[in-house]
Amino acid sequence: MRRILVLGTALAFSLAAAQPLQGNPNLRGEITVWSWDIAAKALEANIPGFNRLFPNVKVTVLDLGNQAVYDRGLAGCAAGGGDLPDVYSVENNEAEVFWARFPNCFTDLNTLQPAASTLRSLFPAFKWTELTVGNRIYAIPWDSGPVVMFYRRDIYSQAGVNPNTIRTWDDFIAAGRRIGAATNNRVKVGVIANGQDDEWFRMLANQNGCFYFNNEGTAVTVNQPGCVTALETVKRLIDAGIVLQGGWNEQIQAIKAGTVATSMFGAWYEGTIRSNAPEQSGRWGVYPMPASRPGGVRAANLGGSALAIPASSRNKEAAWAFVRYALATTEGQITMLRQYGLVPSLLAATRDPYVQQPQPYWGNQRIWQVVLGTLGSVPAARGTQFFQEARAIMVKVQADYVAGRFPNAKAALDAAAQQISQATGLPIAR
């Protein structure tokens, strides 16, 4: 798959200034927002600032959980738009499911005033890919998910591991063995959701310039070389005995118990660690993800979301004002970065002085410089409307491969490609 440096280019040459948002006390009514976890909290944090401009709009943010938002969104659209909120949170890699299957369920934001097209230059081009169909814009970019390694400074130091020397996955495995030896194998260096998710595979595949589908969304590419290397690495990490296996909740529990020394996730996970383990302030740091080979890419993206307005909303003007305040103003984006670690997609926000500040929780490291420094190297990847089908297949195939039910990673991914092709009708890329 081709690699593009869209965001890096945008950051270097097109840091458009965010548009000022004019308040309006005459705008009245109530709106409801659906979201999840720290994303919901981040949107709530924006309500006071929003209400200084729009004092007569009441905003209620409901934290339904990630899967519930997706499932209820699909059900609501299938029912003709009933039981949907005024503002809907959608992950970028799932967004095309809605536009493709329910093209009339969400508002074309170009039909509102000001038209969404006036916001295009404020965000990197790649963030619009999954949110736009022809001339229609269905959602506004929210955050990005540049992948980094969150690590425990004290545990690495105890084991004599310098994170600056971890440049490849081979280095990471060696570090994991040293940390295991130094802690009587009590501490692991990661939690892989094998059997529950394939997020490690997706992060590693993205770093290698591979994904389920090509960037045109026209062919299955999951069995190409970059994905093979990614799946092999996942199995090597598990076979080395240096990682735990578990889902989201198990990872949080391991962080709080001090039994995991590293968490690899999109940078939005910063807020998750900070809010779940405030007592560990000063013990954590950040470094770029290891490469698959010396000198290779040390960047990927996991997650990143957008906000849309269902066509059934009865107060679109107020919903649109809230979306623009939260996502298209530096104040809105920096509020979410400061309090919950959501990495802005708004280009102007990356120049805010807060981005340059040392962060006490992270040992006074300037972590946002590390995070934003990876963005220009993130290879593009497209979820397409078939993301969930492909993901479900890969979760099973990865678990079977780790359990030894395939002779090698290529055979496993050939099987995955066949299943994804049958499920989607897309051909397997040659």
The other form holds:
Amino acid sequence: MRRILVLGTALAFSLAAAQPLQGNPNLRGEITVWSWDIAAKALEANIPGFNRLFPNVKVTVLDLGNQAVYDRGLAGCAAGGGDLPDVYSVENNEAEVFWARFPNCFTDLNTLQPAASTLRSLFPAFKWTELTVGNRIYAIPWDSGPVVMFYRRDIYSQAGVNPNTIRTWDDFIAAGRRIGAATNNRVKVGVIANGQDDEWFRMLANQNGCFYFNNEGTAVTVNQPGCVTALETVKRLIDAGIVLQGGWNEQIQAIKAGTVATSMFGAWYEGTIRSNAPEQSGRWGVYPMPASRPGGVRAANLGGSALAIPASSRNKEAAWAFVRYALATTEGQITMLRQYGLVPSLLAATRDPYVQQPQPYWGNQRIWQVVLGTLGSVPAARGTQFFQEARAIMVKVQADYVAGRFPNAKAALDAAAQQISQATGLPIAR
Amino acid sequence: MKPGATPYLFLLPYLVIFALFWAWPILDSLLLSFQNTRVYPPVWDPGVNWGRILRDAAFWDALRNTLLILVIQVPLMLALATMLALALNSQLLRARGFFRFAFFAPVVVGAVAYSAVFRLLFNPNGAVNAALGLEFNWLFDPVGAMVVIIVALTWRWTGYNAIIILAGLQNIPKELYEAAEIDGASPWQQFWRITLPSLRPVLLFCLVLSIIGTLQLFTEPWLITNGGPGTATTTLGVYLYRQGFQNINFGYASAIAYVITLLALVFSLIQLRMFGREP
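Output block for the form predicted together with its partner chain, input the form predicted on its own:
Every chain and every other molecule in the complex is listed next, the one we just looked at coming first.
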């Protein structure tokens, strides 16, 4: 996900409107879609609407889990395109490895009717950069992941913490201590997957304008000042004893059990909380992520995906119709936002009246305004084809740094930069 | 046709399949290990993978973890398996058939199912912490995660080895024990002087299989800890998979595969040297 900052202006000035999709009862066949978690459920929610236009296309959505979709997709491409679905979900961060290593594994969507280039103006330009190579368009932008803090209103107020006063990470740590004190240390204010993932580091680094690589994808930048601050903050949060350590499942368990009062994630996590804890309706709210210093950036991006059509699909026409219905119509995108909280990147959908509405689950807060309001400030970051290698190295370095195996964050990130450079062959930026 | 050709003719179907599905991939991966497979199409670059392996901290972590499991888990498991086999062989035990089945059963259980169960057991709110009265986050602690992997492996494979050792026990001639009884040897002496030496080839067999299995270890660390936290439970098998199928760097994955093969070869030779002689 890069250059979200463009979106703010694009939102304001774009005149592009989603085209209505022409139905076709003569289009027949069965298509399979691979996706994960709520993204899979969101695509599934689009099937009835799609079938009103294309009654004779049978869509099957398989929820394989995020990592498995990626792994099996790469394995399938490596095997020359075998065992792949008709519609494939890919995270923007991870997309480039496919186009770089397997340029023939996915359909150039410009070769289909209507050509994908006719959809270009419907999405902000930055969303296309990781999905296109030259004139080829390999995937259509889906959602984006502006980061926000999801918080438990009842627990915050019980501890006397007003979320509007949390402006910096120092404020957040102080709030975490108060919440811990008020709940006899039973409730924490976050779940960090230290040792299994580096999501918090990535969100904080992105907020500070730093990432593994520069935006051209030509150099390693992980040891630059913004990343150093980010890693220091992650350690401060853990050392303060105000966060749990756990992965995706542990976080959902903590939410269900009411032992975590805040979740920081890409806004697509809204649907995860809402569908996993429907009984907590009305008790949650949203506020922007804290900044690294007073007056600093309070926005970042995590995740954001796209849909592609493998070249091996036997039903490209039906797959293309489904992709266009789900992603390039306001109806499709708003269905996914409404039911599972996937933040559209389709410009017309971000202007839909639904976005302005108060949300009952979130204590009638107009959360989508808060979320979309951050988009204009998100600094650019690019995954490149080496995203997974860099991430694996960073996960280990973060865990070692948190465990005290480096004198300071700069030394840890220097080591990370060196390993990433060695693994990828890219130079470390000066 | 020469009469000497007949057996080869019969062997031909096997040889063709062997060449196609064994020999060719083995050769091809050797060639791949000398190529840069991160560009399209791959290019010949002998140093890119073999040079990297020497400097790659993550590779050395994986090697260290694998050897750690080898040194701790394999002897532990074989000692347990031997004790179990002796118990199963005892005339004093009732319902032996049931126990043999029960101890062998873990091998039959699907790896995904049992890994999920172990994740639940060692969850901070899981049964293990409840039983021990702890609040320890096993899977997010480097040592804790390794303990879980070793416990899981031992649970799964001890019974399997015990059954093999049991077969070995039943092949020891009864007369040896009878003669020892007459000579006044204690059960302890009988174990050390008769049972253990007679079991030597069977134990060697189990040892070689376990070592090769450990060098290829993938399922448990992948499904239970995903190699983490950090690289704490990343084995050579997991690292190979990550390089091959997550980073799609088949060249580097092939180089790692050849290191694993060489290690297996060296370990097997050492054991045959040290323990392979007839007593």
